[in-house]
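Here we start with a single chain on its own, the form predicted alone, put down as structure tokens.
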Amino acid sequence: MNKNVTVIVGTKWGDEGKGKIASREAKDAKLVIRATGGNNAGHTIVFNGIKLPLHLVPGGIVYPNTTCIIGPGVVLDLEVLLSEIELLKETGISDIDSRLKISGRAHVILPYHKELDVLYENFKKHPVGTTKRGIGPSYADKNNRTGIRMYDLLLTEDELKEKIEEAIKPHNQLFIDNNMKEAVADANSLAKQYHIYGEKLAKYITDISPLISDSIDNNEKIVVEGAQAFRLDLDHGDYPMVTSSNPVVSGTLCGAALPPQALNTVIGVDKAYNSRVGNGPFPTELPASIDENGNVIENVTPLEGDIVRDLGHEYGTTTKRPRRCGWMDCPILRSAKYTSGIDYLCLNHLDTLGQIGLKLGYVKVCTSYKYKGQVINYYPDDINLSHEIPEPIYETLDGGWTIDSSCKTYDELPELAKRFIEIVEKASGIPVKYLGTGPANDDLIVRE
């Protein structure tokens, strides 16, 4: 089988800047596929100088020779999907109707899923901090075999109503039992509304198998734009503070309907410092002026985490929530290398880390942990049992650096930046091939 698939995967908790390397790889791709998650993920692309925030449609849609697929592993908020399609058309991106394909097997997020998302979070003593977009409940219905798929939208209205009636029975009872009568779903109105959505989206809904098999047989490049990241994986992440799908490479291949034999290259993406949205362990997290609700505390002396967050502009794209920030964590990278089979690393925000170093006077890199009285070089999966967060062991670099806009090669980088990269490579075991040195897609050094 031809090995023509490149997968781009996050190595920590998302927000690593996967869009930059995805854009580069998609330029000469035949197919670009989104495989997991919902509109809780996404990235911003630039077309003719206009920034386009996309949460469902693959960013490769900006290239006229590329066909973009939303795979069966994705869950879809149809209002968001339709608004993105309209935005792309208004921006002047060509042939959307012929180049966007949606797997009929992909599942749909319905209004009651969002209500359930809020309810489930309220039930928990330690909430996950979900985006409240109905992602998890939609996946739960999928696993319970009562989910509504894109194919179902093409049924008659009566057939769709019958499926929705079956799906909402336990949910409506839960809403009634918890005094949420306003959330009780009506199968008639939902069937009518989503049948209309089906008519609008019918031109995109298809069996994607022939597209994939033809591209593999013809040895055409296929790129999978990964969503979320390793530590958010349902099976391999910081459970229960995880997403509801499998964004590691094996799960991404499954969600894209791709065979593992076709995999050629895995590019892991990380930031030169690290950040996290929501709750969960973060060994290298720095102290910051953020209250218990995740809001910035104003008019206080900035702490280390505040300086990193502000220099990196680390606020949620949609929620505007301040992200938790900390130093580069290489043991997690090393674990991600083996769980996802990472071949090369793309390190973004190398310029930002240099500015952080100039502001603080130092840059730190976590190269190993002290955990249960031992020094280890991997991320342990039993911290819920040990009740112990691994203690970072750091290597410290004095000062920081500035990367000039004229810097286009690895050799031109400041020596201290090169030293940082060498430390990351040695501790993680992953060669750093791509370096993000600025906000634009072209601010990327490729190290051959």
The other form holds:
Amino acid sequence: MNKNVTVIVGTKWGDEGKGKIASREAKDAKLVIRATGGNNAGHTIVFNGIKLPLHLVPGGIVYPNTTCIIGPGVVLDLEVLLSEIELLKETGISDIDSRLKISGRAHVILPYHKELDVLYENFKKHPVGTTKRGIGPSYADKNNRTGIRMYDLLLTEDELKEKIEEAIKPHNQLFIDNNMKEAVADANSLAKQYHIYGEKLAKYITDISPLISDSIDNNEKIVVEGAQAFRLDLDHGDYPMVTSSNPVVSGTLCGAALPPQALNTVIGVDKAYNSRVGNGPFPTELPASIDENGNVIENVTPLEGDIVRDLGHEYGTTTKRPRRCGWMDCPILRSAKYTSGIDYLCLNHLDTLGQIGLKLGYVKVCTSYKYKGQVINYYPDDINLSHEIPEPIYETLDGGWTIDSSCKTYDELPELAKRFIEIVEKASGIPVKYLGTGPANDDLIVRE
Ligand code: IMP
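Would you generate the structure of this protein in the form predicted in complex with inosinic acid, following the form predicted alone above?
Whole complex next, starting from this chain.
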């Protein structure tokens, strides 16, 4: 079998800046596929100088020769999808109708999933801090075999109603029991509304398997644009503080309907410092002035985490929440290497880390942990939220650096930045091939 699939995955908790390297890889691709998650993810792409915030359609859509696929592993909020398609058309991106394909097997997020997302979070003693987009409840219905698929939108209105009726039974009872009468779903009106969505989206809904097999047979490049990240993976992440899909490479292959034998390259993406949005363990987290609801406390002396957040503009693309920030964590990278088979690392925000170093007077890198009385170089599997979190062991570099826009090669980087990269490579065991040195798409150094 030809091996021409490149997968791009996040190595920490998302928001590593996967969009930039995904865009570079998509340039010469035939197929660009989104495989997991839904509009809990988001990245901004630039077309003719116009910024386009995308949550569902793969960023590769800006290249006229790519076909973009939303794979069977994705869950879709149809209002968000339709408004993205509208935006792309208004911006003048060509041939959307022929270049966008949506797997009929992808599942639909219905309004009751969003209500359930909020309700389930309220039930929990330790809420996950979900994006409240209905992602988890939609996957839960999929697992319960009561999910509504894109194919179902093409049925008659009556057939769709029957499926919705079955799906909403337990949910409606739960809404009634919790005095949420306004959330009780009505199968008639939902069937009417979603049947209309089906008519609007029919031209995109398809069986994607012939597209994929033809591309593999013709040895055309296929790129999987990963969403979320390793530590948010349902099976391999910080359960239960995770998302409801499998963003590690094996999960993305499944969600994209790709055979593992076609895999060529895996690029893991990270930031030179780390961030997390939502709850859950974060060993290298820095103290920050954020209250228990996740809001920034204003007018207090900024702590280290506030300085990193402000210099990195770390506020969620999807929810605008301030992100928790911390130092680079290499044991997680090392575990990501083996869980996802990462060949190369793309390290973004190398410029921002330099600025953080200049402001604080130092930069730290976590190279191993102290955990249960031992020094370990991987992320332990048995962390319980109420017990011991691994304690980072740091290497510290004095000062910081500035990377000016003329710097285009690894050799031109400041010595301290190169030292930082060497430490990351040694501790993670992954060669750093790509370095993000600024916000623009071409602020990217490629090490040959
Ligand atoms: P959910 O995916 O909305 O259920 O949220 C579960 C957890 O994953 C929460 O902590 C979210 O903040 C986090 N999460 C989900 N998608 C992303 C993403 O694309 N970037 C960063 N965090 C995410």
